[in-house]
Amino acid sequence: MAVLTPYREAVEAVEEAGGEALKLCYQCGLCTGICPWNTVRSFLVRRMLHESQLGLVDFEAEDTWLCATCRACVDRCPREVPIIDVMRALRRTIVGLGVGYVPDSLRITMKNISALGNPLGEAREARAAWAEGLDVKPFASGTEFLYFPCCVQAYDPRGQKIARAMVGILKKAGMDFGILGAEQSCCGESVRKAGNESLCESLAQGNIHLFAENGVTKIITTSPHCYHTFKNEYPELGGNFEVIHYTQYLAGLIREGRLKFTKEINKRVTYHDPCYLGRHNGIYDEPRLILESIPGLELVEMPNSGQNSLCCGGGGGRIWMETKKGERFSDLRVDQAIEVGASVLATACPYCIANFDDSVLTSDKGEIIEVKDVAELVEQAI
């Protein structure tokens, strides 16, 4: 049994994440009750905080690294104690030790992000090789908006699926957009969540760096974690841009009548409302408005929906870390999208794409549901 050791850098580090507000939780267990991670094994959240409260940290514990940062405990609490800052802050003090507590997965993951610019090991260069063939401008000064699609779909062919899609709705909806390509990096959000918190930073400062060289006022992004990091995060590191996740901006285009659609898409389908668009956000009507305007589409909830909505499993990190089989709140959502009857499972973020084509694929559902971005069925109902 790991020994629970009294560490003064966690406490120091608790403190400076969450300040008094860590003193206020009485251990009402509330957090504990709403955490995802209860309805497939065991999560004690209120002792997890109980021990931040000590500064006792157990620097092999493997619930260290399980908060997804799916936000819904910290809606829950009644003394608004800053639950993800409490875990952010335990894990940059694991991490400050070496690699040595930090799962595999993720010290690979911090690597490539720190020596390529993104988390899957690919060539920089390589960045904007999923724009080949659709005539994308370079972004230059005087463009209105810088498209940024994130690691995922910048190099992983299922998520550049995504990114090509929206250069084709962006380009008929008449937008003025570029791309930077192999010079950006990645926002940084997922190794922030995961306690590495001067990468991000570095990160950060790079990008902040380059988007100011270039002219950047405006960014649209497809994923809720590049989307939270630009309009939240990056404001503390002097980067203040305006940012719109790309369903805000076709539901204006929507409701001015700029867009419209020409094909009917026939199929039941069911909205997943990602943590970082949602609860993070607060964006919950405009995806439900983009797929009702769809002809012929057929919109159901699922239970748990809106800011209920039941986390992916990818977010703080998680994405890059294996969860076992048995394990996966992904496999949760889709039996929930199969059990309203819809054909299609529908999100805005590469993550839950990822976590949701996994949870199909290795359960044999294949035939019964697939599995859409947003922007996806924009394009095929365009």
Contents of the next structure:
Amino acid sequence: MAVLTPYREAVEAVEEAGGEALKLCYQCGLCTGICPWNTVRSFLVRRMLHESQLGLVDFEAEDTWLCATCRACVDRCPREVPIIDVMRALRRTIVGLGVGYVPDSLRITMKNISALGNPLGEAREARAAWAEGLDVKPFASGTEFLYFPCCVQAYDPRGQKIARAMVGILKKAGMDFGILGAEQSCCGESVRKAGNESLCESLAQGNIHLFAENGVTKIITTSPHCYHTFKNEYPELGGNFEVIHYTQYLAGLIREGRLKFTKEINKRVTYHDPCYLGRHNGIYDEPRLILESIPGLELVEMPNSGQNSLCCGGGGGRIWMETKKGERFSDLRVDQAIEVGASVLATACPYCIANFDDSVLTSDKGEIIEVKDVAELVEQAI
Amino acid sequence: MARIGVFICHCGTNIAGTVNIPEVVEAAKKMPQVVYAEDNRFTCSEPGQASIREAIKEYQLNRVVIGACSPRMHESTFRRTLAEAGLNPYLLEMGNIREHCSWAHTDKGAATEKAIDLLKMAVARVAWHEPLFPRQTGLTKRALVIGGGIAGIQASLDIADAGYEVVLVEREPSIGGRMAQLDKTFPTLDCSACILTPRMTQVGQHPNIKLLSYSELDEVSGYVGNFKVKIRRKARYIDETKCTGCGECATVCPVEVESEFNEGLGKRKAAYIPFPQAVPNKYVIDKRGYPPCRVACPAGVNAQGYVALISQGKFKEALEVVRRTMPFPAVCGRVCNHPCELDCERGTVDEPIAIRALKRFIADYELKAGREKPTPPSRTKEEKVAIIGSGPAGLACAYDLVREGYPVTVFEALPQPGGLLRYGIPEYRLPQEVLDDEIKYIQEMGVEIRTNSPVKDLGQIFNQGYGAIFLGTGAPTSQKMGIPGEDAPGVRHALDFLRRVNAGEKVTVGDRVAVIGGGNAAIDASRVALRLGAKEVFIVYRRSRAEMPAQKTEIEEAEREGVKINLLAAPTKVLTRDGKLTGIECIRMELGEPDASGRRRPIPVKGSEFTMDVDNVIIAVGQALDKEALPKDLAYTAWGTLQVEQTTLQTNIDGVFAGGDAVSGPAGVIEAIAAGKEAAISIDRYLRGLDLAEGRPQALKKVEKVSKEGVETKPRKSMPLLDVGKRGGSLAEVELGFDEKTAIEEANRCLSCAVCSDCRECEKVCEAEAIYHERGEELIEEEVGAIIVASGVKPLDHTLFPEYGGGKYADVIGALQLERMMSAAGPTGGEVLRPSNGAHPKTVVFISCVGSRDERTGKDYCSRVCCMYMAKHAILLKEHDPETQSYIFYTDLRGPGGKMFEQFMWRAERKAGAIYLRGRISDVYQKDGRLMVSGEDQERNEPVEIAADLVVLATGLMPSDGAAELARTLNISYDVKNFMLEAHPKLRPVETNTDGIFLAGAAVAPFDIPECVAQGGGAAAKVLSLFGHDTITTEPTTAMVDALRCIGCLLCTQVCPFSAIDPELTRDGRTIAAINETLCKGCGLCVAACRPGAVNLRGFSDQQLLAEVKSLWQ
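If the one shown is the form predicted on its own, what is the structure of the form predicted together with the partner chain?
Entire complex below, previous chain first.
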């Protein structure tokens, strides 16, 4: 039998990496029960915290990379342990010490971001290619808003549709906005969750510098991940901008009567709360207000909605990693949407869209349900 | 000249290890006025103290400085030493060279230097010390115990048995507290009630215990030994001294609400005791104000009262409740515009109670069964009252006055009494014989009605010996429209039309009839016209449907009968040909801005004229007073109504009052009745020479919060109606009324907003005549010398945890609910049943730490009793039904610290077969009729799910409601969780920081029963040790005022937290501040606030403090 000797160095490394909150954990196991992983496979969050307390985490295991940072556990933890921070600290320890297992796909993604400023390995100069032919003005001093589409929306053909739809809407709404092209980089959200703190910091510093140089004060984002990072993490590095998610902006226009829909969408739509919009930032009502305002549209709720939303599986860098078939939350979520009789599964996050599209495609349900960004529906109805 | 001795303590090595004692002694010897200095290994030891005593004698010391530990530790010890040596004990000063030097520093040189400085300060200060003399005050040897749970009971009994009086204040109707709710107690499985109730009885019978149940502490003043407390005795409505506890009041009480004692699982009456063994065995009536229905009724008819009685099948009694207020149950049950239903709280759940239909039901029930002739009230007054007009206002006024004992005569101009009820409302709504019977009842009560008796001259009436007059002459004439052709033949006025029909005259109508207007009269006229044979009837109304003043149901029925409504149209001209009416010309309207009535003003649309071909036009656009028929000299308002004083309804003529439509313009029957009743009050006061307006109008206090928890929706019973096909050509009543079963079912929907329905059935059966519905709360004062706070705990509400299905699923219950079900005296007679279907649960899951040990609820503490009661429940469940399987999900097991606890938990697991699983449940959801409980099984390291029949939430304990307010009232400390704070958590666990106030039981922290009993006894012992003295010694370190310096600004009175400073007049007439030394606690706030420096604190004078500070640089 092995003698249990807490591995102090590992504990200290984790604590130093921002995981000191794990001391608060009293091992009740509520997190395990709440974690969506346990609907598809076993993932003992509690045990991982206990192992961290003792410094006995198996850094070679895949488990360290499972957490999708959906925040369901943090919201319910009776000791208010920021479990996500602990998970991030574990990954940071692995990356920082250069020991242990890192999924290959994540390694490549990080390399791409580091070299090209985007996770997809596309050319830096092509970052504004999505806007070609749309007559979007480059951001200049005095422009009110910077529109910041995320990397997926800048490069991925499916994502680009959303960015283009967004431009259409913002123009109709009469918003004074511009975009920055090649110089801007990935916001760094998933980089940080993937444990690469220094890369995240350099991306953030670069962006902050770029924004400041161009006189940016207000940013509108289409991704909840960029929104979260700009709003909650950039201020730590001195980047203080007024950040809004597009659903907030559009909901505001609707409330003030400044955005009117002219076309009907006679469909039954359900809305999936992205973790980073909902649980992380408390934005639940705005997207629903937008959808409910579209004439003809019938909004239905899935069993897990609002605060109890079921993660798509794409947060915490998971979007860059392979998830085995049968273990994808997005499959369950698409089934939930179909069960409530929706013909459209709407959401407001590029990662959720990518995962749901994939689930619909692989399960061959394209005939029954389509996946749409709220922005796409709005564009269709105005 | 001071002769100061300095004594330095080594405190073993505590001080000597870090401070160079010989160096300090040498330095001390050189300090001013010091005549002697020495050091001691342990100054506090007997040899150390002896050495001080000897030195005082030998060197004639008159001041002493001791360099040792904190004065909190040994000041009192050394004061005694000084006293023993014949010195005043306050001529001592301590330099704290232990905590401040040796314990705080490691550098010996610096610590020594600091010790010398501290002693230098002490020496400088002590030179200014003066002898002080503690004061003695008397004490009241009587204790107040707050809270009648087991801790309070124990404390009360112990003090009372020692021969001292106890005032025991309990908020609930009975003592017993949480322990009374328990079935069995762990770990012995004693029957909780069996061991508790004998003690409760003892309290109830103890000659030294004054038990004030249903009471709360209101105010406390004074200080240890001499507290003055005010106690609020909540309104019980039953005289405790008379109540025999027979329970008849509860038997007849028609109102049932959820029983708090049974945690909402059973019902109790509005008149109740919480449980059969209650002490005192005295009932209370739970009355929470006036129900919204009664407040909404202009006449204040007690709707909740009669609805409650109907629900019990007490129809006759229900009718009595109506007639207690007014004499028209049958009339109002048919035609009232029921403001009560608009405000009915049930309406916020689903639909309002059909109050009007229920009232009609009881009236019809009597009419059918035949009623006994009422006994007319005795005539106790001489002055005659004349009522002019026999409509609802006049008759309501007459009814009230005749019941006050006045002889009343009603003068009616028309051949039959009833006013508008008789002549304005068609028979299909109000049959004549129904009205006849109500009027007959009024006559049988002694009201004289003279028909065919118009009154033109009020003077004549006064001359006939009437002392006062009420004018209830109504608004009987129709208003004109002022359009061309209005006087053409075939044009009629609604009131005239209806009167003639009701009087039995032969009235004919043409084939096509237009009725102008949107009020009740228009609807009535149109429906009567249909019944008289008109083929088509049109209502023409100038606004939209929303603005139609007629009752909604009436409009709907009219349309069902075939009346067509032409909205947003107004007639402009009546068209005639050859002197015969051929039609009307109308114009379309549109709605503009709201007018004075709040309704949107109709505006004609130019060029939109159109004509309607009709044979008859009935105008129903408003009613007015018949000024011609009214006596002269009356004053009118600008609207043409009678001018009266608003509150008293007195007209411009002395002794003449008016009300109803004559004053308000056309309004509802109930408004007229209300006016008649108000006028009756005025007339009574007028005739008795009292002030008319005093205390009026009397607003009824509406009940504040109505519980709708767990109310299941149930649709309102609809009124059965005569088939539309059968209505034509007949004036038969359209609404058919409820049958008995429907009425009872409908009445049972009532939420009993005010709890007590004020039906007064209890008064009838109480042989002891103990019931006083009007008696309010009472404030009493008691003088006590000590107070024990035993305010206890309550469990967190399990419905606050929807993640565990609390409040969402019926079969998720709180632990105390399970306890009540297990109790043989509980709501299920001792059977554990699933609330959803009454079945015995086979699988029961317990979830521990619900709400406790949880940062999210702010209750991060362990509730301490749950682990053990879950074990108890598992054992008992197995005893109740051997097939039950319990699962206990725990976070940590915290029980086994107590005596026999370990064995008890073992018994639960091994003997009762409870399965203990470690893991906090993440959620509970329903699947196929069972409750799915999911979490992590940490022993097996995998997620687990259990399908349960019953889920019990072991919710945490928290201080009783109002604990913080109680602590503030008592001026004692409490923590952020509202638990009371002990003076010292280890050494003074039952004392507070306020002298004379003690703590017992779970008000301090969650405790189990033996701990509460021990604490109750402990607190009692503290009180008794206080009462063992005849006087109380108080500290002499109080504030004093230099009368010459005081400028009388009295700023000090404002800052004093103990109200110990009052203004005083000096002999030369100046105002100065004076300190009440008994109240002063010596806090020094006044000293800091005093601008001229007139206030000083004994033992802490400015000179003493300044000398101390100055010594540092001298």
